[in-house]
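Given next, in structure tokens, is a single chain: the form predicted on its own.
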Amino acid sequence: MQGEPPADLRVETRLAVLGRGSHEPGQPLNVPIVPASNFRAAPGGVTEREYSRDDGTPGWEALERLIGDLEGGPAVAFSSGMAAIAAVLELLPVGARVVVPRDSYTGLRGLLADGAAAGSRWRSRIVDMTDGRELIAAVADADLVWLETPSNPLLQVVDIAEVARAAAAAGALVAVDSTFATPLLQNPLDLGADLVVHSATKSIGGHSDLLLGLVVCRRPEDRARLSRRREVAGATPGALEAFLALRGARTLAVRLRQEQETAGELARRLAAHPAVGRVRYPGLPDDPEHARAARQMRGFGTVLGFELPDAATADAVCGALRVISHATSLGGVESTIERRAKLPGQEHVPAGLLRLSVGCEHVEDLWADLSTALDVRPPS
């Protein structure tokens, strides 16, 4: 009879073998679908599982499982990237206090923002995290800090480590959105960070087929609380989309690296386009978050950002696009490109900027239509 598998295996291994429920002959290798939401009970008695929106059912525990094993904590899945966010926010009593990154997830801040109008639910409080005194200083006043390295879309770095030190002198939490590194080049619990916070609807799932988020917890009743939210809230993951999530993430090893590297290539023939302004991608040697980035991760992810002239010009080059894909989500085998300052709550971002999420597509091809992209010019 086939046992569970030894604890020591390399992460492209584990990310094949766990999550795989019964090893019992007979039993199927992948973790069925179970499209149901009522269950079998014993009579004067409470059985394991009753109804899947308190007790969960084998495809959430199973994803849950894979994911916590890669973080190096207990995992909680939810019904999307941003239902995750706000049961992390949840957790804190009214009127805490967060600090927030200026370039960060718009959904974060308009979260934020709602609380904060609806009779000061939080206190948030935004800053440029790469200043590191205004950092500091934030966080000597906060209940929780909230990361996102690498950010969306200036592909900013902040040390964790760093991070996290103070937070917890000032007794704050951290938490960090991670969903541009996935646990495969990242792992903020070991830098000290308290929650990850990973939406799974891109890199994890990889194929811009499912909404999933999911939340990793250093101590275990943390675990309990966001379960907790989780059932009373009802924000469950689909049985479908844990299905789907699962399956994307037994290849986000070999997906991640073929992105990496083509993202990575992309970066420099774009560094040296004359049509080109900055390039913003952490694995460029003279990126200014290079140094972190090098630090604190185990490669420079698939998301890069480059600065064209002026709005006009950056979407003429999206309209002129055939194989990269004119779209907002990330994470998939295909390519994708947006101009996010087009997005309310974006002023900060320079009005040229495209943010390209690399896909599994082969690098010549992507240049090609990036570099005939480049000569189109806007309308006048």
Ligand SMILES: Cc1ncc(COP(=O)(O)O)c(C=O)c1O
The other form holds:
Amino acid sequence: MQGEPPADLRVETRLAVLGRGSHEPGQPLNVPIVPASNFRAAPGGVTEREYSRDDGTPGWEALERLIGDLEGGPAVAFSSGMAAIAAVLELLPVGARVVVPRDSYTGLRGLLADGAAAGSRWRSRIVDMTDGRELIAAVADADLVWLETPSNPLLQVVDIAEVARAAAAAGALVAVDSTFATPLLQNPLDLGADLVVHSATKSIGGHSDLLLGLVVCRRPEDRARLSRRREVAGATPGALEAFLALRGARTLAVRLRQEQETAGELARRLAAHPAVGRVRYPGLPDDPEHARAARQMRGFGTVLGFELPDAATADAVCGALRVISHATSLGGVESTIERRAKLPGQEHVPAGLLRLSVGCEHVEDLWADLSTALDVRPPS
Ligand SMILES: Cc1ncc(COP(=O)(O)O)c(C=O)c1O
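Go ahead and give the structure of the form predicted in complex with the ligand, now that the form predicted on its own is out.
What follows is the whole complex; the chain from before opens it.
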């Protein structure tokens, strides 16, 4: 029988070898999909795995092992990124004070607004994370500081270590939605955060074919509380989704490498295009987020934003694209684009901003598609 892989492997290798099944000869390399809710129980005793909502499935556990290893803490998988976010917020007492970035995934603020409407489940304070003084002042009065870095869709980058220091002094927890960075580009627990959230629906899964979320914890007791939340609230990942997320994660490093290279090239070309206003990509040296991103991240990610004069021009460009899909989600092998200001709660986003998630297509095909579409004028 082969032994367990050594502990000191590089990230590309860990993606390939961790979260595997038994090393016994004759066993499959991949942890099989176990489509089971119910397991045989020992009469008169408690069996380790009796019911999957309570006790998990081998597939979730394999994914949790891999992502937990990459982030440096125990992980809990949920049915979606939003279920993971909701589980973190449910760790807080009623009336807890939550600091939230103005630029962050719309679902987070929708959840907090519903909680406030239902009678102060949480008291949230929305903060412009680019204003360091406003942020640090808000942290002093918080129970939980929520960060999303880089943020969706403005690609703002927050200094996690600085916020974590201020939060520790104030006795506040720090949770980081690190979906845009993936576990490969930054590790918030190493920078002092308490919890890391991923929507694995995006780059970890990487193929736009599943919904799944994960929380990775600094403290084992938070893992226990989150898995209890999953059990009682029932936000469990599907067996097929966990299998697909793990299979997608196997290629995360190669996809990211390719997609980031293309994203950087497209950002440079868009910045030089006469029809395009501001380009937002932390990898551009003159981007206001560049220095912070270069300090904190191991790459600049696969998402960029660029501004056109108005909503009508941006909508016309989306309609003229033939390779890049006009679609709301991101992080897949296929490039997607969306005008985020069309969504409720995105009033701070410039009307003509397009968010582009760069996939694995050839850079020249993407550029031909974009540059042709940029010549299109909106109907007058
Ligand atoms: C940054 C970020 N966090 C969380 C989510 C929510 O994830 P899910 O759609 O898997 O619930 C999204 C979805 O777009 C996202 O972009």
